[in-house]
Amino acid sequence: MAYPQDDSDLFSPLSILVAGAEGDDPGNGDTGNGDGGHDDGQVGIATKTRAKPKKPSQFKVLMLNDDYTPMEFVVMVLKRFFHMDLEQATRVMLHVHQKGVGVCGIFPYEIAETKVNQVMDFARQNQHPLQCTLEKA
């Protein structure tokens, strides 16, 4: 078998080298490259195609509005969590206050699940009833 002349080939996880070499073929020794049985000492690559993989299910993290919990600690829990800035975070939070609920960002299902977590917990320990929430997006 006739091998590469470096090692750059060897270890390529995504090509198999195919190499043609003398005795392989039974026959009169052609390689079957088509070319008569002339070995050039080429080597030829040959490479899978990978499907694409899918993008992530995406979940809206919702934040509820309660009649208890400050609008201040809510601007805070957006900010810190969802890195808005105060503009941005105000906005929210009154969306929130009018409407009952708003939407604090669009994640796949195991971010938005760690988001709700985080706003959850950070709401229990300061003794807040702020309520958080996914849905698919």
Ligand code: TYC
Given for the second form:
Amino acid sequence: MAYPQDDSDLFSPLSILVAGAEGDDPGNGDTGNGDGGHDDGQVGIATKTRAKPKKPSQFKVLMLNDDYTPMEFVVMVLKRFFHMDLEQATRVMLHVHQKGVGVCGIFPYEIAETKVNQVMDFARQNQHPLQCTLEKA
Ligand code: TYC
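Pass me the form predicted together with L-tyrosinamide as well; I've looked at the form predicted on its own already.
Time for the whole complex; same chain goes first.
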């Protein structure tokens, strides 16, 4: 899956930096930038930069209920991939069993995606229909 956030989600606020001023040009000073060679030292490639980097957005890993996956298997998954102890894992499994869906954890996108794949692969290998997905937190 492609990384779902656009650049504007990563940084704010926007400021503009003018790079490559003509003082750095080793040639005759005309940068061929269409300004007719008015060397005011302010031409170059305009690039965006941001004053304040933002945290990457977080994603919930959700576990879905089904009628067939054994409770013990779900508890094993929660212990193995989400580092829960037996008590936590049992609580989350029963929550999913009763409500239909529950949160296993909240992670940056790539980690959340990896966990979903690990759970789905492990369930498939053991022929259980357990489903796991992610959702923006
Ligand atoms: N509902 C399942 C059962 O009764 C147990 C279960 C719990 C399955 C959580 C999936 O995500 C799940 N065996």
